[in-house]
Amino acid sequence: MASECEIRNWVAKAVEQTPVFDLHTHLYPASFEKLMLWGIDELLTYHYLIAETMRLTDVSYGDFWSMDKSRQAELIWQTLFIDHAPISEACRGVLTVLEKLGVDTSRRDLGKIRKFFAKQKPEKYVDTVFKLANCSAVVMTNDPLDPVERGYWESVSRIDDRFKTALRIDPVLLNWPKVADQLSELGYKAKGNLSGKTIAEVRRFLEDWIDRLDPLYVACSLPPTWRYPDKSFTTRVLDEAVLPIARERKLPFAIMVGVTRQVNPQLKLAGDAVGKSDIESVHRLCAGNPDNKFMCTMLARENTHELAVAARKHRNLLVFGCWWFLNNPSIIEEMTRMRMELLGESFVPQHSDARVLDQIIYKWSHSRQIIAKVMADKYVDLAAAGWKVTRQDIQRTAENFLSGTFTKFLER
């Protein structure tokens, strides 16, 4: 048998060696130009740490957003790094990165950073990312009716291939009537009241980007309000198209449940809040659709152990990640063992919501050693029951858990 301090080196060694699958991101490889975020302006710049500063700084929220990006992280930097401990997980976070690309933090120069970064050519820089990461591949967020994005759609060729795409479809389940005419121009005949060729129109609005994308996935990102079924647009929309839709083309439909947008509209991207969802719809949602895939994950705390015991009784629902306030140690450590508990290998531990080319460097870092410590202990209560715990176990473990149970169920 295994002792203790063997089991513990081998999970540590499986989670840190195996290459993961996130299987959702913000990010875009560098062909995508301006769209591609990374470097220390714009991890300074990220919407947690922006939120953080305005708790800290008398500078008003117009004088901030008039500045330029480069001068809003040098008042980041010195209200969060310098003017106080950076002891929260986003500027932690920031510190991760540095340290993993050999930059040195000791003299606190911000000017000193900057030099390194200025010398990174974007290409080389995504394989250095992805490579200190150890990620084999991310998934986008696509948004066809994004302009810009659109643009690089119709322009560019051919893609880094670890750059996998996810069909992002919010306007076009929570904006109507407004939606209508967005899909109007795009060539789409659509009338805001979903009268007429509407729903036809819909459908092949989603065809036809799903035959240019090849998604994973569709998803869209629901408040704590969504209600399923209801006499909504939304419900009306998502089960006359877009189900059916994703049923044909054998495509998940994740969905992101629990963020208040704009509680405080003057903090922009960063002034959205949580809000407790409601469970019965998730329940409803699978069972009323049982030959149809859907991957969950939701923002409420509140909400993760209902999610859990959701999945346990519906075989067609993928529970994964701790997503955006989630992400914070002590609550995905509580989380991981609480899933692991109820549904074994058959979720995702985490993804990294990652927004910055750099951040799943610290984002994979930090959950890789939560990850690790919470299989450890089952490992090690599993010897204790007095099961023959082997390399091999542990192995297959870490690779469900960090990209296999995610492609096994895309494929089923």
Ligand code: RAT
Given for the second form:
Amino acid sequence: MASECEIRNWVAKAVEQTPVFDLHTHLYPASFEKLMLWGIDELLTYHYLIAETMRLTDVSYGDFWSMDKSRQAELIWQTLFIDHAPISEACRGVLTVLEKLGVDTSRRDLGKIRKFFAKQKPEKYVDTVFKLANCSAVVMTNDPLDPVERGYWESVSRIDDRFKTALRIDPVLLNWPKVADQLSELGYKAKGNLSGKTIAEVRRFLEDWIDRLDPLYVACSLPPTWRYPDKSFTTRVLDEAVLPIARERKLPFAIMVGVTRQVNPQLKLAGDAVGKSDIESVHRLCAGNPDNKFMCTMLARENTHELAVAARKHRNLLVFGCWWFLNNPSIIEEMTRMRMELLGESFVPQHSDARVLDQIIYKWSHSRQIIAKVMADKYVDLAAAGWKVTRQDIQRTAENFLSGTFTKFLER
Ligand code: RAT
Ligand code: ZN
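Form predicted alone already given; the form predicted in complex with the ligand follows:
Now the full complex is given, and it begins with the chain already shown.
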């Protein structure tokens, strides 16, 4: 029988050494030039840190946004790291990144830190970061209605294989009638009231972009007010365009539910909040479309238990990640423990949601520690129940949590 100490060591090693397939990020490869965010100034101007800074400074929103990025980064560094203790999870993340990169922060000198990043070349730096994060692949968030991003897809041929695609379609589901103009500009005959050929044209748009991107899944984030089905354009586009095509192409449809956009527009990207959502709609979506595959994460802590229960009821539903405001150690631990107890190995504990390349270093370092802690407790409990725990079992569980559960779901 393996001892408790042995089990804990095996788990720690397996989780640390198994590469992760990060199923939702906002990262881009170096060939996407300015869309690839990396380095200390991008780390400091992450929207999580902007929100935290604006609580503590007297600088007005207008003055903040009129500063260039390096000046914003300096204000954030001064406010959160010098004038206060950087104990929030997002601040701690910056320090973990610097520590793993071997950058000395003992002098708390931003100028010195910047010197390290000035020496890096984007393409090589991607290798360094993937290695330090022990990451095999990241899934991007690809929005063909974003003109800057679309430009790259229309010009690049091959991209770095570690960057996988996901077709993100928030406006196509949520922005009627306005999105009709955007679709029309791209040559799809769409009417704001969905009349005539609009649905067929939305399908054509989706098919064209699935052909071009070859995505692993189609995705959308939804507000807490989202209901399914209802009489809205969102339900019509879902039922008549998105779900049939996802079915045909065998692509999961991923929903991220619970974001109230722009509760404070002055904060721009940092101005979104959370609201409790409707689990019944998730049930009806999965039960009403049994030949579709769904992935789901919800933003409100209050929804996370019922979402885990929903996954027990629908084999076509894969629950993933501790999203955004849930991506804090105390909540990750609680969620991961609860999900393991309800779902065994059949969920994806985490995604990084990284917007800045370097962030995968800290997001995975912090999350791996928690996944390992919970997993070790569960294996120690198995041993106490008389089960002969093997190192191979532990390795298989780590692989499932960090990549296998997701990749097998894609193949189903
Ligand atoms: O976590 C984030 O950075 C959010 O701003 C969102 O991007 C969210 O994750 C989303 O994908 O909508
Ligand atoms: Zn995201």
